[in-house]
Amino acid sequence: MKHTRVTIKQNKVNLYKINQCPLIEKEHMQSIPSLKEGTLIELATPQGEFIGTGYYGVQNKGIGWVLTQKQGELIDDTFFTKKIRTAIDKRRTFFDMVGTNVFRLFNGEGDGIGGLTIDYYDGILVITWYSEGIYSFRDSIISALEQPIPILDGIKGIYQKKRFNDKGQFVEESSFLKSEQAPEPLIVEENAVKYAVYLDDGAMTGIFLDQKDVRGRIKNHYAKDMTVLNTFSYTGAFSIAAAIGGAKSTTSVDLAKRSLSKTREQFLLNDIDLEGQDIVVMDVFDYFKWAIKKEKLYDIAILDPPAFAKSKKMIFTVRKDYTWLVENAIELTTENGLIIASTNSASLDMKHFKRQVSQAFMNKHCTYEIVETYTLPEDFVTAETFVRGNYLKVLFIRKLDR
């Protein structure tokens, strides 16, 4: 496939050359000629020198992705089945995990190739495409899943998602591709707590993958008859967790109609008791002013909000509204209690976040303590020259005295 020649500006040679960032942005280059979704570019330095060939697919994040930064180094089906092969082979002992069979198969730019991500489901495999740019190579990369892989002989089915442009529009959709198509929900089993997971319902499936080391934490060592605050809780699965280590009560929080019927599904799934366990479909913001205001407190409090929200009554960012957000767990929570914070913003670094937490305990005058920090699971491979990509942030604070 013939390539396009793109010249990157002479201040930011190193930063592909040596420091090999695999991400293209439109800012980095002299000029972008008029491209065509998936067509590959060939990155040089204003001398003419060779860095790397990548392809050409618009995302939030950039304008494509470095594939190789080997000259000469075809793109090709066997390109595709070399990367997905490696990736597999780095996860073998997830296959044989007790008591968790749903794990990220392949990491986007971590495993070699930004903008794909593909996820297993108990056999089933979700792909998502994040652009219309890697969605033009979908043959090669299907193609590299069916081929004879021993480990992946048990593979049932096979699902993609699209999340990018679609003339000049944005979708999230899901579609089922080939083989068996999974049951709805399909129950799938992570730390040994099962999940009702819909592998066809639009970008999401009902539990995000890269916090499992996060709700296994607080299953085994801090659910214990603790009660239990969390918010965005999407369809309740830190609450699960919670209540399956012997929390005394939970409560969920979110403004999505249907977390409720969700939440509801996740506890009855797991035989337990809804006696004890509050789903609150609420804004957050509006139900911490009625938590205040009626002096509740919570040993745990867990904040994992999207990286933007927003509300009939504003707009949330975590850059702008982190820190206003501990304050009112701050004010939730009990002395010697854990606030668990956490953020998917790949633009917020971890000094940044943490400065947060810092300026929000310094403002109702509380002292604290990080107890533990986590980043993105084993199974998401991130590479080292891309720090971005490593993008989970979460912090385990035990309140302190005021």
The other form holds:
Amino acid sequence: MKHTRVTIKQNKVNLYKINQCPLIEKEHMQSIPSLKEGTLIELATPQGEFIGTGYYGVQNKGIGWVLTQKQGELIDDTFFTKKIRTAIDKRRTFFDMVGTNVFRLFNGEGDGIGGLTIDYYDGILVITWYSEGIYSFRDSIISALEQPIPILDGIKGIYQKKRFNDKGQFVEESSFLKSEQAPEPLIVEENAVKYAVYLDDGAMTGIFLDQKDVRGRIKNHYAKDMTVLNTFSYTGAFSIAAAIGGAKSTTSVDLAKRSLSKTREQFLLNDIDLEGQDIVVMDVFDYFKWAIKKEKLYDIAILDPPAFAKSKKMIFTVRKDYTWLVENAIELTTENGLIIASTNSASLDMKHFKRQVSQAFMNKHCTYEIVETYTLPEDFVTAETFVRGNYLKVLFIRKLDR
Ligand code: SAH
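Switching from the form predicted on its own: structure of the form predicted together with S-adenosyl-L-homocysteine?
To see the whole picture, the full complex is given below, headed by that same chain.
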């Protein structure tokens, strides 16, 4: 395939050449010729020296990804096969783990191909394409997955999700691609907890695999005999983990109507009595107001909002509103209670996230201790050269004296 040469601004050369940043940003280029999605681009210094080869694919961040810094390395079927095999090799132990049969098999730039993720759901693969550019390589990538790879021998089917702009429209399309279709729902297991997932239902499946370690920790270490408030609860995954871990009660709060049936489904699947499991369809902001007025107190409060959310009441952004969220959690937790504060916002780094938490405790004249910190789990391999790729930040915060 023909490469198009793109020149990097002098003051950004080291970012790509030495620091090996995999994300290609428009502002770092001297000028961008008009390119077709999926075009292979050769990054060069203003002096014409080779830096790397990547592809053009517009995402919400960046305009493409570097694939190799080896001059002359071809981006062909062999290249994609090699990357995918290496990723699978790294995760050998995940295939026969007891109690967990879901995990991330390929994690974008962490495994050498930005814009592409592949998840493993008990023998079924779910590919997510984050740009039209990476989607243009689909034949090579799918055929790489179909090569005889002993550990993938039992693959039952492949689904795909497109999450990119197509002709100016953002598509979040899901479709079944190959072999056998999964039952609806498909019942998977993680940390010996069952979850019902729907692989062909929009961008999300019902479980966010990146919170595996956090759910495991809550279940095995913190939940026993506790009352738990789970805000932005979605399908209630944290609540289920807590209930199985012996929580006295759980309260799940989410604005979306679907969360009621989806959460109930997960509890029933795990034979958990719905008595003691409250599922509230409500704007978190209203719930806070109501619960504070009623002087409700919980031993554990979980905060896991989306990076951005719009409701009738307000536009929530992690950057602007996390402090406020923690302030409410401080009001609603018992003495020595635990606040689990999580964000998946790549644009808020750990330092700023901690600052928001610290500000909230200061405003509430309360002391605290961060007892545990989590980032992405082991199967979500990240590139050392790209800190932003490790977007998940979770703090387990022990509330101390007021
Ligand atoms: N914590 C969940 C994932 C959260 S996804 C988990 O671990 O699985 C984000 C969720 O926030 C969505 O289900 C969405 O419906 C919900 N949400 C967004 N804005 C909200 C609001 N203002 N009040 C309550 N829920 C909200």
